[in-house]
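Just one chain is shown here, as structure tokens, and it is the form predicted alone.
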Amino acid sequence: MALLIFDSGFGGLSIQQAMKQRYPELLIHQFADHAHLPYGTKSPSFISHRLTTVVPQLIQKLEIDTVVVACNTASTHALSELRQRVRQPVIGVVPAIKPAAQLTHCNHIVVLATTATVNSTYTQQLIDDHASSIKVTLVAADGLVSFAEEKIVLGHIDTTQLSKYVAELIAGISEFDTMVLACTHFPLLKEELSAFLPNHIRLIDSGDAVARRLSDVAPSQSSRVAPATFISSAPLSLTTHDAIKRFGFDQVELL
């Protein structure tokens, strides 16, 4: 089986890592729409058009069996239309509000997301359905996308600037014990975030849940029979090519 992970940038690598851990022999291709990064500031109509245009092309090019939309913003705006356009199963990624609400002891969770996800009616519906009895603070953290992209390209980031940025985001927010990383870029920074956030704060993301979901929609897993390909919609430097290949991709291409 061949799996396609679609994201606006490198965020899908956090989902790819969760998939590889659970299904080590799965053939995983990935597309990063770097030409239009970030999605968090784009309109729903633009995002929907990109997915319904590009994903069918990639399905044909790579002989894809299952698609994972590894972008919370794209999932909240375009899953329904994409599922109507393709016959392959499509798995979305949504903010991990339900598990976070079950874990909190102080009945207050903070959700870091892109502006589009913060303002999405789908996100509000998740809160109404799964966290109506607790306090949920939504925080637009689009800047974290740039930090995550920088980490992949350079192999490191300015942790002082990251700490300052996050401190400004959560300044004035009352006590909470659970933080939802509601963008697939954000788990790429989990190690750095854990280093300066208080120890009692749990960081929750959707990677494991998406990996488990794959077994429900596509239970038959076969060994790799083709090169794992990473495709970007914008040119990437040779340094970035090398960084991507360290995640297990055999080749890097431009769409």
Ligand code: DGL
The other form holds:
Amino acid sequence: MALLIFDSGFGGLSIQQAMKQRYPELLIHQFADHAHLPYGTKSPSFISHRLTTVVPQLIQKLEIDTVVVACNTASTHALSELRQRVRQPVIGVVPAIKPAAQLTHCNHIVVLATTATVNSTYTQQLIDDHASSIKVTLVAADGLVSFAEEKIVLGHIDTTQLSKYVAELIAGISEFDTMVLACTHFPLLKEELSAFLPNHIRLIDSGDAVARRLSDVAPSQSSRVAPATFISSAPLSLTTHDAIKRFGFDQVELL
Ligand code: DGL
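Next block, the form predicted in complex with ligand DGL, ref. the form predicted alone:
Time for the whole complex; same chain goes first.
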């Protein structure tokens, strides 16, 4: 079977890594909508239009059996539209508010996400359904998307700048012990964030839960012989091609 991971950029790589860890033989193709990155500051109708236009094209081109919308922003805005459009199973990636609410000891969680995810009614519904008895602070952290993109392209980031940005974001927020990385780009910065944040703050993302979900939705994960392809909607430099191949992709293409 062939899996398609969809994101606005390199964020999908955090989900690809979680999938590879659980299903090392699975054929995974990935799409990054770099021509339209970031999604986090776009309108819901734009995001929905991109998702429902591009995914069906990729399903046909790559003979996809299952789709993972590895983007909290796209999932919280357009999952149901996409499910109506394609016959393949579609797995969404949404903010891990439920597990975070179960883990917090001080009953206060911070959710870092894009502006669009912070403002979505889907996110509010997750809070109402799973975290109504605790305090949830939503923080728009769109700047982290650029740090994560930079890390993939250059192999490193300016950690002083990153910690300054995050310190400003969380300044003045009362005591919390759990932080939800509610954008697939953010787990790519987990190492740097953990080094900077106080030790007692637990970072939660959706990667492993999404990987586990695949076995419910598509029980057979046997591999198929075809090159694992990474497709971007914008041209990428040759150094970036090399960086992507180190994640296990055989080829990089332009859509
Ligand atoms: N990776 C995407 C997410 O999970 C968003 C990044 C962007 O703003 O495009 O929300």
